[in-house]
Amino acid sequence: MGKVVSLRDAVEANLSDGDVVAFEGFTHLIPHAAAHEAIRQGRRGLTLIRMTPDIIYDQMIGMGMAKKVVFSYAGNPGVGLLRRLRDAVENAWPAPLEIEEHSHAAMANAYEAGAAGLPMAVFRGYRGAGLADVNPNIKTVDCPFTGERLAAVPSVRPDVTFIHAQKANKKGDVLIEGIVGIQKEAVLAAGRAVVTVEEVVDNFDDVHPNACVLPNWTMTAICVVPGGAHPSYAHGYYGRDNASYLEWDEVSADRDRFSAWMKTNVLAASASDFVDRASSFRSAS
């Protein structure tokens, strides 16, 4: 288990200014603790990639870390819009933000193509949609076998991907149970991969055959951060903190309130605080 390091050291070693980075998790196992550590370390000029940017990207954008975001849906899940992202796009506060919007299908295929080492993803999509009018990275190609016109987008190949998972074993393999989303492909597509986990165990016992196990060779660093997905949930460990998502809508609506909240809850906090934040939800999943 030589790959087990502190989250601070993992971010410092693997995330640099100007990197293309994915913090992935689909509703479930969103790597909030890793994103907060990146905020504390003050990274700048990042291209943020994520299928569904939610409040972690709202926080990172609001702290001036991002120059561009590549995504397929941006919103506070179940609540509304991302106010810091909107302020950056419309008012360049705290910095201008370039956006590249895709469909979910395009992002999923782009991650898969990146994991396969391909330069682009080809799929059926965007028929009748207007995104191609505003996104020059949406192209069409003709199938050389059937002549069918297909959509094509660049593959997603991050410099580094961050995910959260339930467990790592002592060999360094990582177990994801529940909703997997695109985490596997995001890890395989990346040059480096960092995972935060709830715990390290000897072995994975009674694993469902549909669970995702990422072998140790896919991981650059493993960080033990119990509660590290809060306020999202970790199947089998704790439930979703819906109140935090509702609170964020109010906090993020005002620049001063946002800045004060970030100072208290992120800049002056640490990864260990996630244990307490998730503790009251541990019987809900």
Second form
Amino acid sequence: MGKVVSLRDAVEANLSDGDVVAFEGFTHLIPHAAAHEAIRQGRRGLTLIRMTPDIIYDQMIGMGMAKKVVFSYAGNPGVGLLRRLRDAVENAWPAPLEIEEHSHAAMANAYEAGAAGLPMAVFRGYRGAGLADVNPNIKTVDCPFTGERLAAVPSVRPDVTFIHAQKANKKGDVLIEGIVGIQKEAVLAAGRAVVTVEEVVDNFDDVHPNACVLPNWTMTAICVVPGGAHPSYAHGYYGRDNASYLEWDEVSADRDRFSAWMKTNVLAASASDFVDRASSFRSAS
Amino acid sequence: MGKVVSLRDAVEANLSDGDVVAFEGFTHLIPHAAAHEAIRQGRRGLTLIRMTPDIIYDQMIGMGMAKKVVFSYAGNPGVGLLRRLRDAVENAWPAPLEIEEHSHAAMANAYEAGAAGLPMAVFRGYRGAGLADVNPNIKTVDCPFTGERLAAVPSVRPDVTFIHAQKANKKGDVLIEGIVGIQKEAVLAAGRAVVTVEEVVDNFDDVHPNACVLPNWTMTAICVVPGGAHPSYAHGYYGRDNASYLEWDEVSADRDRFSAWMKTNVLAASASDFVDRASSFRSAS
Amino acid sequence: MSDATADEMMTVAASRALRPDDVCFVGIGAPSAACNLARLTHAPDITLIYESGTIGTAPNVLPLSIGDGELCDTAVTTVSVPEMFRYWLQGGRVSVGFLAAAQLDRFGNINTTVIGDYHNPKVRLPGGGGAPEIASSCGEIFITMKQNPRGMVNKIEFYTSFGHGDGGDAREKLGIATKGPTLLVTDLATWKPDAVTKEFTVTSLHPGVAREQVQDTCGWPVAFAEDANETPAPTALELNTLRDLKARTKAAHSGTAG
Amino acid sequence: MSDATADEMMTVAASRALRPDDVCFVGIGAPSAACNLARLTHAPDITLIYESGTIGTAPNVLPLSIGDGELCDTAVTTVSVPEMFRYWLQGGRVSVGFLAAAQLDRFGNINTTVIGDYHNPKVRLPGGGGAPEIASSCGEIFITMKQNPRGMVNKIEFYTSFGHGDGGDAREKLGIATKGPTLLVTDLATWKPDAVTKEFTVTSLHPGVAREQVQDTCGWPVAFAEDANETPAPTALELNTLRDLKARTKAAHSGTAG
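Alright, leaving the form predicted alone aside, put up the form predicted together with the partner chain.
Every component of the complex follows; first up is the chain already shown.
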């Protein structure tokens, strides 16, 4: 398992200023620890891609790390709006933020096309939708057989993708279970991929043959970060910390409170803090 | 489980003369019993779709049931050529056979597009390949972002698809495990779907959350036909009967021998014969 | 059961519109409560789909997000997000899409994107998520929202998802083959589109609600159907089931287990 | 080990070309034996992919078809066929595609489709299967076949899969960015394309093989590299490993277990 490195080293080696980066997760398995490490390393000028930017992108945007965000739903899941993202879009604080906005269907297809090595995704979408008028990256393609006009968007090909997964085996293959979201596509679409996992097990002999497994050669680095998805959850490991999502709504409402919170909970913290943060959400079994 | 019916009834209700039909399976889980029932019912004028037409399509073609075959690899897997298909294409025996030939990538994408409700599939393919010159259903689409010229083929939308799967639960959901091939797409792309299964179990509580499960409302009929894939195999149930594939090479080499074999082994047989045929290939466990 | 709150009445009325054999794409919030209430009452075999990839889910408590673990634990199967949008939504396998609206117009067009100019917004809302293609790919669309004049507006500021456009055959003109919005359930009334104009028209008022209340909380001049009647009050079963569900949900989410 | 058959020499020579970190898309037959021999000798961590969807498979016996259960049982993961062709092959993740040829020309173009006119064929062959896109999407292509003048022809009758076309920069002209055929291993010799013309040129003769034998069994005038040498004979390890593999395979497939 030559690819197992510390999260600090993995972020340092794989994320540079100006990169196009995806920290993916669909409510489940959100790579909070990796995002916090990126914040500590103070990267700048990032283009952040994600279907559902939530707390971690709100934090990065609030810290002034992003020049652009590509997304399809920018909300605090189950709570409401993203206040740092709003402040950036509405008031350019702490910096102006360019946005490229799509629908979920478009983003899902764009990741899929990226994983498939295609330059674009073709789907039936955006009919009557306002985004088609404001996003120049929404175009059309005509079916040469039926004449139907379909939507086309560029594929998503991040420089680097970060995801969190349940486990790796000793060969470095990675297993994702439950709500698998868009993570496989995000890894396969990217030039580099860094995966944080809850644990390393000997082998996957007991895993279903058709489970979502990423072979070791599809990843650049693996980091063992138990609890690394907190306050999101890891199916089979720990549940969602709903109170933290509610708390974020208050923390992020005020610039000063936000800055103070980030200092204490991110800048002065480390990846190893996630074990404790997730511990009270672990199921008894 | 109102959808569980006899194979005879399911074929009668769902397959008509002139239908576009897919009996899918990728070496694994080939729906032999369903195909034999269709042969017994003497359907005519069928358009047969399959990535890998093998023995069952060789049999249907030899019996004069097909007017056209859409395919990407027409071979007896692990053995050689399909002699009845050759006889039809080369000598129009017992009837002329129209062919629409694609690559695997094109067919896989075309099924995928069919399942996705799209009129066409777009992929990077057929570059320099002769099929693009002889198949008018191979066209191109230009990427509006990069200008790259990509291949386009019509999606596959069969009137009806037949597949074989390991098991159904009492609600009628169906599980496919192991080499899952193109079966999910073939079912979702079709107007109707008939699934033969090895057995019915109480529930799928012990099944992996991301296993390939088709919800009951995606299928028209389910038929319990243990051994229904023989001489193909059913992962977890019985192995492949390689001798039968070799035998077919001889049986199919001669028109009279073929006709006699079909009479004995198909026309005068029934779905219940498959239990015995598969029994000696069941693993000890 | 006359002690139902307006919110409860809204959820119950919305749940009743779902048929036992529907395949329903469930938006979070009010739609989720209505869909699960239908499942727990008259439609036990309804298929509920959440855009996180969970198909045929039967959560014991309402999820807080569209990707709660409970949805996966109780699903028939959980697929990837691209598969969800390609095979299941775009594939035409969903009979009803159930959406909530932040801003809605009389033709069922929804805005959850921006207030003000798109490029220079007064308020930046979360955006459409799955809604643009839910609105065009599902067989029909049900919408639920609490009435207020800033939410139900004469003209929405952004077409996040397309309903009936400016009415009539606007969908056909865009090549959209599905029905679009066929039902709006608010906390005060049930609305259906006029057969010709496609303008939402009140077809029943919830018990105790006066027409003025409906008009006062709506930003456009409300049309009432000639035969508009009273929405049947929640039955004891409906109300008890909903309250039990909400109580279980509250208990689960205030705890630490996820 | 001078007792190796020509067939064994072919498999061993082909296996040696595979690197330990290759991701190899494996054709059935001779390629499968060579790829698994490489895995069992110098390339234990090589990733073998079969088009049935099995990724990182390590079969104990050679499969009879591209979809044998053994391939799934020993794979890192088994994916659907559309995913295989989209994410893994077209996605550019395969470094080597290993093909067998029925009919081959000097530029590595392969015909497995028809002999005679396509629409009125003398012999209808099985067709291309995965080969057309394997030939264009893999980083490079290795080909293996037994020499015979009807197989190695001056001009193939159908371009099932594109090699170097009519030579030179034919691939670039078609917008194909991958290398195409870089190696041909027959039962008599090892061939590589000329750097400029892309014509297959013999770079080594297997032990005991004379140039005349190579020419007599090839339908085009054979070019020999100036520095053409002798292919190293199979080592004891290579030959024993191959023979054990073949013996295990024979025992397994003559039995009834699958």
